[in-house]
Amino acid sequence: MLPGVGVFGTGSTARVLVPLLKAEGFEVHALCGQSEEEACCLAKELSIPFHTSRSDDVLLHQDVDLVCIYIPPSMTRQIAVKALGIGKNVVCEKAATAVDAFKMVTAARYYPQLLSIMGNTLRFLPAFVAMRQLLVEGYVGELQVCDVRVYGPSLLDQSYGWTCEELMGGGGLHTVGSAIIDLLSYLTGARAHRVHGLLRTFVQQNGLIRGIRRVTSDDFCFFQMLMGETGSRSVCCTVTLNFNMPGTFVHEVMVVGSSGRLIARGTELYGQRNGSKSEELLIGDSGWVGPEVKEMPLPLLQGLSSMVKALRQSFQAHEERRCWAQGPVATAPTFEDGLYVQTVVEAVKRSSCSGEWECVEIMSHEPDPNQNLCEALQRNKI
């Protein structure tokens, strides 16, 4: 039986998610927005019977058993942890910090019977599902290099908000780079152990953001990762993110091995073995028949649609609304994957400041919130 759904967020993702959920048979019972006005407007547009600006009203709604959280990263942890504690299944976007991500992991471990997955939809895109299978089958031989390029228009909102603030989870690295980091881990079956990166904010003010306010989130990011084994057998990954290209969108992921390569361009997958004269089309563009959302690129739209289908298959296998089958969502990123991704993001940021390679060390326990204060007191012999 499919669970009733409560959606947090009124942005472009929520706007396209609700119709996709309804198309697969889910009933969306409640919507929560940052303001009552935003929630009311979108609820009327999408025919959602209940709307609010109070998160508890959705979490405690008797018909809601699955919550989808697509809100600013700084607010994600609080709602995700509370939802699991109440007994709701959770699909959510990334947290703002590794500490927040660790708290989400702790909650997910405490309630293992509940669904708790991150909303990185690229894992569900057919092109990447096929790419991973071909890598397992040895299409490229021994994997050597991954190269990713994502170019597009500005990620900033029309008014000053969290997308402008690096500390609140804004910027290309956190918004788009985190999905790429997770995708590369999914494709290679490995994790990064060292990273090196460079972040820049070229547009600090514009026609709508000016005066004393300045953008601190990055609009250009380049980083390298060494993944898997240490030494010469590490997989070398390079990622370039550039969001200073209005009217353009490029999403290309290439993996190169000892005997061939695979390239995903947008939603299409191409392959070429060494010795072949040209690429072959392995997965074509099936087209998009859902609602158009200019702010959301086609790979993310199709990935989101595939993820919703997988959720339906997972819940449909059980008569109890809160029960789910692991099979259809086995490849979905877990909260632990979310912690790894956030750890890499923060390592890249440290590297951009230091100019050095940084190690990726995943948090194993929550840090003492008073640690910095204690160190300062010790330095001053107070």
Given for the second form:
2 protein chains.
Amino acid sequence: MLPGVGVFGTGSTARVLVPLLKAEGFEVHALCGQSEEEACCLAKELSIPFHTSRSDDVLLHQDVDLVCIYIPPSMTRQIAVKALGIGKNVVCEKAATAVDAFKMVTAARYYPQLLSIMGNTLRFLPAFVAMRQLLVEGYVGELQVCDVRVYGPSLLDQSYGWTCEELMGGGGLHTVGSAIIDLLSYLTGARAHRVHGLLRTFVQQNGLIRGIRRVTSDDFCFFQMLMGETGSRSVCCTVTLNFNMPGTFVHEVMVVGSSGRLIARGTELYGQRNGSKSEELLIGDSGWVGPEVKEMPLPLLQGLSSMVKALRQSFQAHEERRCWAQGPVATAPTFEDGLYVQTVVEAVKRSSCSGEWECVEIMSHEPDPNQNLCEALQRNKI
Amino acid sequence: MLPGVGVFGTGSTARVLVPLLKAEGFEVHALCGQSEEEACCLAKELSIPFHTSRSDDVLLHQDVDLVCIYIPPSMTRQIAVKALGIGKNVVCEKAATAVDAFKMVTAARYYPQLLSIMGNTLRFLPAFVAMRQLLVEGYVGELQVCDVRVYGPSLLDQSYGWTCEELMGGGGLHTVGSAIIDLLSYLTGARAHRVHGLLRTFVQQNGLIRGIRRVTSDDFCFFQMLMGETGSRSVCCTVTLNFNMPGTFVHEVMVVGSSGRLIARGTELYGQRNGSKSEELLIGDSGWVGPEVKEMPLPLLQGLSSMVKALRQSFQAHEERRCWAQGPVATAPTFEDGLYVQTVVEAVKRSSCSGEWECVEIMSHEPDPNQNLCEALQRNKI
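Could I see the form predicted in complex with a further copy of the same chain next, after the form predicted alone?
Time for the whole complex; same chain goes first.
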């Protein structure tokens, strides 16, 4: 039986998610927005019976068994941890920092019977499911290189907000790079051990952001990850993100191996073995029939849609509306994956400052908050 | 009046160059190969009246006023410097090391009346001539990012030779990366001051190279260059070279600025201003009618052809067959450019070893050969 859903967030993702949930048979009982007005407006638009700006009202809502959290990164941890504590299943976006991600991991470990997955995922997109399967089957031979690029228009909101602020989780690396870092670890079955990167904010002000306000989040980022085995046998991943390209959207993931390659362009998958003269189309465009969202690239949109389908299958398997089956969501990114991704993001940012390759070391215990404060103060001085 | 030409080399470039020279009205009088047999064979094929394996026979040939040197990098410096000393005009490929490139610069400075240009150039390709012009005219606004990718099949020769040896000037970075480094400095009008890179040799042995022999030259390389102004206003260039992709050839140069972008795919040029919804074709495929060469990508082939045309114009302007006009070859890469390119190549290699950003410092005096020897010995130990 499908659980009742409470949604946090009134942004573009929440706006897309609710219809997707409904289409799969979920009932969305409650919506929480940052302001009463935003919540009211979207609840009316999407026909959600209850809305509020107080998070507890949704978390404690008796019909809500699954909480979907699509809010600014800096607020995610608090809601996610609380939701688990109250006994709700959680699907949520990434947190703002590794410390937050670690706290979420701790909560998820404490309530293993509850579903807790990262909900900004490309893993469920059919092209990437097929790509992974083909990699496992040896289509490309021994994997050598992954090359990813995402080009698009600015990620900044219409008004000044968290998207402009690096420390609040804004920027291409945190917003889009996260999904790529997660995807590459899913595809390769490995994790990055060393990273190198460079971040830039080419557009620091625009018509809406001016005066003393400046954008600090990156609009251009390239980074490299060495994954899997150390030494010369590691897989080299290069990722280029550029959000100074209005009017275009490029989302390309290429994996090259000793005997062939696979390329996902948007939602399509192409392959070419070393012997053959041209590419073959392996997964075509499925002909998206869901809502079109200007700010949301099709791969992310379809990924979200596929995830909702997997959620439905997971919950449908059980009679009890809070229970879920592992199978359909087995490949979903866990909070542990979220911590890994956040750790890589922070290592890339460190590398951009230091100019050096940085090691990816996953946090194993919560850092002393005072030491953290000192580091933050020191960083601001530089 | 056009000068008589002597050609060094029997490889694929020399094989293409001779017909191109003849088509423009140059007379090719002499050919020099590494072995008598190779020279004889190619001279017969291309109807060149004189062939030899002794370089002096071509350099001292009385009908030869222009020497074109397309031989393995480690032998280029010796021939080029000697040719200038004898009073011949020189077009040549890159040298193997910065020290060699520096010696060539010294010779070129000593004989300023002689033509001395680097002949492996993309600068003359119409798409890049137009791209540069549009950059100057402000099509993209303030330049932010250059993104280059070249993918293709293996660069290794059929048998073991210099192409397999990093120290002999083999590898994707040295062979193809050089042309890209030169092109980017031509397009941006700036030079790299810091570089970072990673080189890999994924295929160390194959059916022809086995036993104790191993390939040491890179078949995968990515590097970043910070160009022009230092600090946050420098242009970020990212270059990805992958030669483990048989059956494909991708040659893409993209420049992104504050108000638009230009993309050269192969020999075509596309542009998109920030306001517009789609790309416009600016320079179409010219419909190449010259020889097709399997090992030589079309942009390089057409670049070579355009360079030969420029050479013809340069020499045609004068009555005296050894004299040439600056105008038509004004944008050709000089030996100084060759030294810059070689310096960047070596800095990228250093960075790949050190893992750090390396400064690009152009040699201003010849290093002590003994010190050089020590360094070479040390490097071999590592």
